[in-house]
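Only one chain is shown below, in structure tokens, and it's the form predicted alone.
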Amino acid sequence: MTALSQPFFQHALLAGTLIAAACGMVGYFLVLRAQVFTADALSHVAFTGAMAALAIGYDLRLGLFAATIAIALLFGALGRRARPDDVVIGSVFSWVLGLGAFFVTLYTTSRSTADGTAGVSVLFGSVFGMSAGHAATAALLAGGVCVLMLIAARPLLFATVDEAVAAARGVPVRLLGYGFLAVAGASAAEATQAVGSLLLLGLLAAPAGAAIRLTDRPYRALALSVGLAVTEVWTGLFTSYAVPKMPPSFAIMATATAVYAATFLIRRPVPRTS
């Protein structure tokens, strides 16, 4: 029986494809704007938010999205022109990790029906465990992220490359910064469902980093980042299906890492100067 004939694999492929596309788009701008540390912090925020929701009896997805979007906006509010500051991120990072430990303890000790595997699924993802409804919801949300990024790509690129000139030309730089951080938070929550909070940074950063190393053209790099992210997720899913003992999150991240490493072996032509 082939992988594509299995319902669980179809659900994973549907959700994984759209989540990868969203991460490819958002990740490109995270790398271009030097905000990869923000994504790293959001990976820990995702875990804390999910465990907080479980501890008080709500769906973990509610905690995922509420926490990642709220903290992403907080980073922007405490930074300059909605650009997070590394010191602020590091301080909030530590606080969030402490909260995560608290909510894990609260969840496992105060709820008699606590699912002992919930924390593991949040940390490492459970893309093969998605139901049809869960996969459809994840795909719709990721698709919405893609649409928003396509709409904002041009002004966001302008504000990223030359913030002062963009502001002088009337581009709402601060509003764009907040909007991008909110979308980045939603993408982190989405990626957590596929590869887990511990590994989501790789899905956001590795395809984008590889794309930027392969081309200097912004829109080509953006498209390449999306293409690489989707291809890496597909490769990881099929590899995990073929090798059942290999978790899909590991297979996806191993593929993404290998592709990024391979870009160092490619010599780009040096433009001739007259």
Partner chain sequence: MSADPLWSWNLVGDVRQMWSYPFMVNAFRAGAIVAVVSAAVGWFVVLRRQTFAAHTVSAVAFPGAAGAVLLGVGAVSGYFTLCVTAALVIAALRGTGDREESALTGTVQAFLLACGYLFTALYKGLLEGPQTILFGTFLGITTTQVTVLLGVGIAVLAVLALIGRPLLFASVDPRVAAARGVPVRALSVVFLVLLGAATAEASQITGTLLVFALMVIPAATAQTLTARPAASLLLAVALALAATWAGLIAAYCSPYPLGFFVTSFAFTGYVLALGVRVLRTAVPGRPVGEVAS
Given for the second form:
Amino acid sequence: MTALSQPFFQHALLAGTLIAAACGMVGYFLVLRAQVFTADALSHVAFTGAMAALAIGYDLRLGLFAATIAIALLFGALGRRARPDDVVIGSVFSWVLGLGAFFVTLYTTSRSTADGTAGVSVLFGSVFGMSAGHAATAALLAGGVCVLMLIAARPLLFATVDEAVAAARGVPVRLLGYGFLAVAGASAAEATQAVGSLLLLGLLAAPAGAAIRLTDRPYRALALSVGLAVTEVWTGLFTSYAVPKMPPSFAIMATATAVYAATFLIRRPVPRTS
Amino acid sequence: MSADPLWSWNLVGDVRQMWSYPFMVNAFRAGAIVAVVSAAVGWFVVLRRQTFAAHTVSAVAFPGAAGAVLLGVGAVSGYFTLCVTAALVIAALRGTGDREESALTGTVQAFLLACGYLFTALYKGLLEGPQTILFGTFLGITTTQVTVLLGVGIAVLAVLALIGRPLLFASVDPRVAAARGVPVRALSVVFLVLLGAATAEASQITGTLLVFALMVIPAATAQTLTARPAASLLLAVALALAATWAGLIAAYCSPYPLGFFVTSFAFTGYVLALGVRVLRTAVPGRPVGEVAS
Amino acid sequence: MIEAMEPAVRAVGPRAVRVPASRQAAEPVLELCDAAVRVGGRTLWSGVNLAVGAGEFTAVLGPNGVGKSTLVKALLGAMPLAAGEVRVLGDRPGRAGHRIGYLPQRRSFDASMRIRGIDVVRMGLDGDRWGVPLPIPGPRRRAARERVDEVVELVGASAYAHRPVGECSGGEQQRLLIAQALVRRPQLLLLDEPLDSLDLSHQGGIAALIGRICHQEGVAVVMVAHDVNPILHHLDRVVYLARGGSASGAPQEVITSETLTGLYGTPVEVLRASDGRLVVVGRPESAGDGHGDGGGHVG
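Form predicted alone done, so how does the form predicted together with the partner chain look?
First the chain shown before, then all remaining chains and molecules of the complex.
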């Protein structure tokens, strides 16, 4: 109960919950569309965006969103039907990461007021360091991502499973492909604030991977992915509060990984025949 | 970062001055070894479309190094142990299917990076924080380190040369290769181990986050330009070497990190190659390679 | 040009042959009039005339690379015609998407696609609507569920519809995909090589299923096929596409030595085996795109 009375913990819980919900939803489609590597790339782009914004002197979050969404759309443009080749993604994002290294140096050498740990907190998150305003903005944006995903869920599922038929049916397959990449970019930017750019991949991949192992029903899997992500973030936050030596992002990742690993122990449900 | 950023445009003198620092000589030696090994292994990574696995193996070098520092053993052993282990884990998980595999790979990567963060958080004495491990440094490479790099590099290249032809066959057409008696699965495991070793090597110079650039970009560039295996393999090695050495010179003369220059030079080459390819397709009559169409 | 020709066959274009069908519906579901398609400056086929009525089964045949799938795309409105006219369900193509069931070429789900077969069928019903289906019981939800069960039963996929689709065999997946195409009660079914990559017994089963749906439910079927034999005795009409020309009409009138020889400009002989199967000798492929795989072509 003491944890819940602390303002910093309340902020972390508010932002963390909605960010987790957004990541759970986006992650499910990332796994289903086999685009986890794209998310990996976007998470690294988030780092460069944040460091570029800091080096130039803007708000870190501006850089985060601008970079992830722009690169997500670029990936869409580079691939056929908004699904780029892994090698193209790899080449682009390793260069963007190199730019990130440049901006870190620029930031730490050019600004006398530079905070030496800014780079580390972008890489590994600082969910306990969020102010009330930051937490509210993050929660609002994550809520927006959730709403968008819910609106697009059914046609996106159709376009994911069965692209040609969906296109023949009038589903805007290309638009959905781009839109989804942009939303994935936005949620990567969101998640960077909670668990850091290097670790957000776990929040996208682990709950969704676990949900897909647990059920074959698409909407149930989507809900389960959200539920698991939120529970894992909560568990991580409380654990980290109880054990101060453990950074919150590590606690969240460890929980998510443990849950995913546990699904390998559960036997898959025997197929029902009706 | 920079040693003495005076570039007088007297090339001979400048190079002599640069090489009067033993650490710069070592940096050039280490850079050459790392570039050749990563490009050769990376060429197969690109051919086999295993970029995600390669990136995960390279990311894992971070907890390896951080963990080794925390335990008080040398970072070098940490790099090698964890990279090769991660390669073996990914090899064991392979074959579960596209979606499951990518979710697993992503989770393994994020979890191990989180472990690395925990190690650095526990080990407060790591003065520069995780950034040196992540983004690399070319300062202070010792002669012993170069020797280790050379030894491991030669071993990796030797094994690669040994398995190169069947690996190429298995990469291009696994079913036919398997029917011909090529041990496809065993080759894939051996290759991932080589990947782990090469990554561990390169991590020490370019940093764990940028190893991937040295592996993927030169190989992707070369495969864009030519479809002939031997030519593109050699081209990849040459491009990686050029990017690394040019990056070293640039980093020596400026305050910015080596990783930035290496990735930028390599990426410029890649964009130019894509431009050449587009031009070739636009001008009819010239044959275009069939890679990555 | 085309000399030895049966009375029923008359030339329309320079190399176009049209055989009036014996059974012409009053209001055709689908009509192609002197249609031609050009891809990359190259005319794939031209002078295609075709009218398909409700409950008619039409096969589109021809060598590889001649543009059979392109014909299906033109009917879907995804590929503009270079010449001629096309009307689908009384409208321009692409307008009546919800009344068409479409089965694209060579689709299969890999084992990692962990979505039930019944969910894939359900997507055919309402997968293009925005939002998520809410788990609130009601008449619409029940009606949707009943329709999906009904169509799964119709294609005989009930036994495995609740298994992940990636774990189903090729034939089982094909049945589920046909169910998906049928679930909205389409008036026209466009099937692109649905029998490809199936073994012989499954080919017969799927062909019989499509024939039954076509004739019993009154759905017009246009099916691209490699081999005419599995579907031969369900067919009402065939269209042979050739480089620059076409021939259409009842199968027994079109699949003859004279018509095919005239169409492909190379000697083609149609033989009837004792079991009723047709064997086309003389490789119409060679007249097509040069993609012939050698040897005698069946169908």
